[in-house]
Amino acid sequence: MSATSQAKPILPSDILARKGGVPLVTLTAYTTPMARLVDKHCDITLVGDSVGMVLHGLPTTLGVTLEMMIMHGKAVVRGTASALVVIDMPFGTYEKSPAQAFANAARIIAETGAAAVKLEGGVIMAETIAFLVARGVPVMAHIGLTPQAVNTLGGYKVQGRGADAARVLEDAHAVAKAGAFSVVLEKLPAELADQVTTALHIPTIGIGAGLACDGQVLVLDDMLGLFSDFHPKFVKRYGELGHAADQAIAHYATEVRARQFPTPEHSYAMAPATPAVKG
């Protein structure tokens, strides 16, 4: 964390301790300024692979690189003082092998200064989050909708309904039993998320799945509106900065182009002439 800061550092195990309390506010930020806002207000600030999308115009978060996450990474830690740090580990660099998650998760933490990393997967994965967490790496889960395996999914569609709640419990389950110290939920029946959140010892975090989860998650960009193209169903926005922002850049625009801008107020004078000296 910020080595001028006095804040006390949230950790994992401060995390799993909140099981049951008061909900866990969540948000993702990928750059020094944002971080700082959302370490104001935010328990966990997630360095998530949206950022290919949000910020790198990807179609995505397929195309994300171990690089670009530890970047981004050394960037929020940079800017949070409190706010436990979990960053994402990107497609490719965990499902090979525990080993290869090991290597790819231990670069992350030692070179961001996080403390603590987010996979996809449940059963599946369980053995490598068992693995991680044995070696000092704490694992934060995620299960549901798991964006990097959309081509498989097929799509961005709801998960954990009819039979599939049974797949989803067992998912849950299992990354529990592994070791990891809290999970998120996406995109889950609200009902299927209260059943998991009962079940499990650990946090579920949500996203589109209901009140009764643990605590919340959502893009920073997406509930400050600066997107207009993109709003889910689980996205409530609590601004519309996009909208003030293009007004802001038009207004700014027109000023410029009538040459309005900028005013004496906005410019500077010749320097006074320096009074002559007597003799």
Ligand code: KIV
Given for the second form:
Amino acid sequence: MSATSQAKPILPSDILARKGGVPLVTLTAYTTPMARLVDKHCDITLVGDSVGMVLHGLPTTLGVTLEMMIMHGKAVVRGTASALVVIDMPFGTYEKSPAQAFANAARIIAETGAAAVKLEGGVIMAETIAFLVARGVPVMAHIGLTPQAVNTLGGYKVQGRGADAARVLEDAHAVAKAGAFSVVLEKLPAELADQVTTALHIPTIGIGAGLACDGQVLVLDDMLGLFSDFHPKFVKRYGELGHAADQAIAHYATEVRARQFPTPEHSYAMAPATPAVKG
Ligand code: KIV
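Could the form predicted in complex with this ligand be given as well, to go with the form predicted on its own?
Below is the whole assembly, all chains and molecules, this chain first.
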């Protein structure tokens, strides 16, 4: 069933109940107009901390703040009628202690009106996930490649190859046991993501993790082709909007320089135009 058939908001418990069913469709959004488009077609709208790189020009997600996530979260909630809005907890706002995580998750939920948060980490975050869930904060977990750990992982590498598969499986079991209602699997071999999906009772949402996951997520701006210089293997480009925008801006610049814009059609006269009289 798609998110479009009714405007009833999708809840974390609905996502959990979709385990093994029709794949869950997820995209990121950071603004109201994009949230409106995503809401028509998706089950989950993720306000990812990728917003820092995509909209704010940051080199990694590490400089994203709680205030940024709350501002973009509010914008997305305003544009959403049906999809479950999940908001990323940024780096440094949840790792210190479960109490720190709860204080910041509560701010995100109370100030944006979103129903769930996402945080990165497996075994190491299990206690925090259980703490949040027990206090009314639904949590989507995120394991495999966790971009907030780029400096310790040594780059944006595929995770879980060879002996590392055991670590990923342990992380998956830990977040599911802790009460996460779903888990993002990022940049894992498809066979391992399949194994994790089969082993868990919660839905897995893949990004660069193959077809067997219970759902898929992409960064909206990547799949729309808004960048010309970012082509990771796992991103399928469903549009070339960057090229279309470049052409439109070039056309505008040419017309302005040639005094071809604005024409009377886009200008105002001293006296308003009188409607034509029929007959
Ligand atoms: O920040 C983000 O957009 C994400 C997705 C890539 C899963 O975490």
